[in-house]
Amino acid sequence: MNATPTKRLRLAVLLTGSGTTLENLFVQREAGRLPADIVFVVSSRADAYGLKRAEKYGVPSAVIERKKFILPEEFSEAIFKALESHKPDLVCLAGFLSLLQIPPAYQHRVINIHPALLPSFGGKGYYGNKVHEAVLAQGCKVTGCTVHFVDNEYDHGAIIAQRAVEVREGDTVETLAERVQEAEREVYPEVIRLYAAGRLKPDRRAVRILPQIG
């Protein structure tokens, strides 16, 4: 899934939480993985860490509470005008939990990753260790993480790319989470750079991986 960058992206994050993800895409563009720019972060939540994240490496960042809006056209809408004046090319949902209503100028450039292989254990109610606490519960012998284009449904847009993980013997929450986020902390940045590259070409339910040129 390797991809030369032919632009470097304008990239903006929305989370809710600890915002490991967000970090995660700082590492990789200080280390030059990443082409691209994290130009602003929204939280949902005003005591979110990941804010705290995104002070740290001067980045610019507002809270849109959930809990503030009764629909979640209002809310979404909220947040798509808080994002003009940046001019995100992609929106990237790192632990990002409400449901959002897409706008037209921005289908297929808002990407969320799961972790979990949609479409199990996807929807409302399945975020963070819920997801691996069901896998568990189930007696899956394998999981991972789902990179999707985001639609108007809890992790329901078109799939781009997924990484199994392996549900060991005598596996806790804890220790597969950790698995399943070492295959996030890599897919999430290959998926940002075959977008750059226009690599990525959506077609209904899928989305089709482009040969790099040259």
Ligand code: GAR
Given for the second form:
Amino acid sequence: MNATPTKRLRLAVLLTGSGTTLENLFVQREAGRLPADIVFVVSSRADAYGLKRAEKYGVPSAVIERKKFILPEEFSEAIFKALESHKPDLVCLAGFLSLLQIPPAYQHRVINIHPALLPSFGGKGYYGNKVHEAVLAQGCKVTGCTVHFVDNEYDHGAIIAQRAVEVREGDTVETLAERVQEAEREVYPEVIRLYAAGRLKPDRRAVRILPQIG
Ligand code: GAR
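The form predicted on its own done, now the form predicted together with ligand GAR:
Once more the chain from above appears, this time first in line as the rest of the complex follows.
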């Protein structure tokens, strides 16, 4: 992972639900703002609307249901085995709600976007609107989103990028979620561009962003 010029990435996307994050990646790609092709989508639920979005864009998908496995290790093994033949450079979690065990070959090759400023409001049970509910219940004045490398714990891997979002008087879960997702739609593609350019350098708990060359 060094600062090499941007190469076109093969992306695999893992999701569980509606797939608005996947949709944004498709939109960004079509607009020429993502140096990447989405080559494969995996859903951990058979009824995820994200699967329909993959179909709309002609991208192959698979369903690997979390409920069919007891241990996260077995589930993860099935996921990474399914990815193998698609040869992804980078795996993007997009509203994917299950714990993974990352094989050594995928270390620093799996990223996630979380709808809060980690390490606050992260971990098991903190996903989607539950995060925004908790932020409002705490009376926080600022929230945001975080992109991080994925390790074997929920929302725990090294932080790559964060965007702060102001919590406004009178915000509801819906209004806050909308503004956080607006930030997500910018920062996730931005991180993918940095990854493609070889500008992310993990350094223990941190990730350094290398300067642009040329
Ligand atoms: C996003 O807000 C994302 O941050 C969140 O799910 C939403 C997207 O779902 N992810 C998590 O909460 C992960 N812990 P979608 O792409 O299915 O619409």
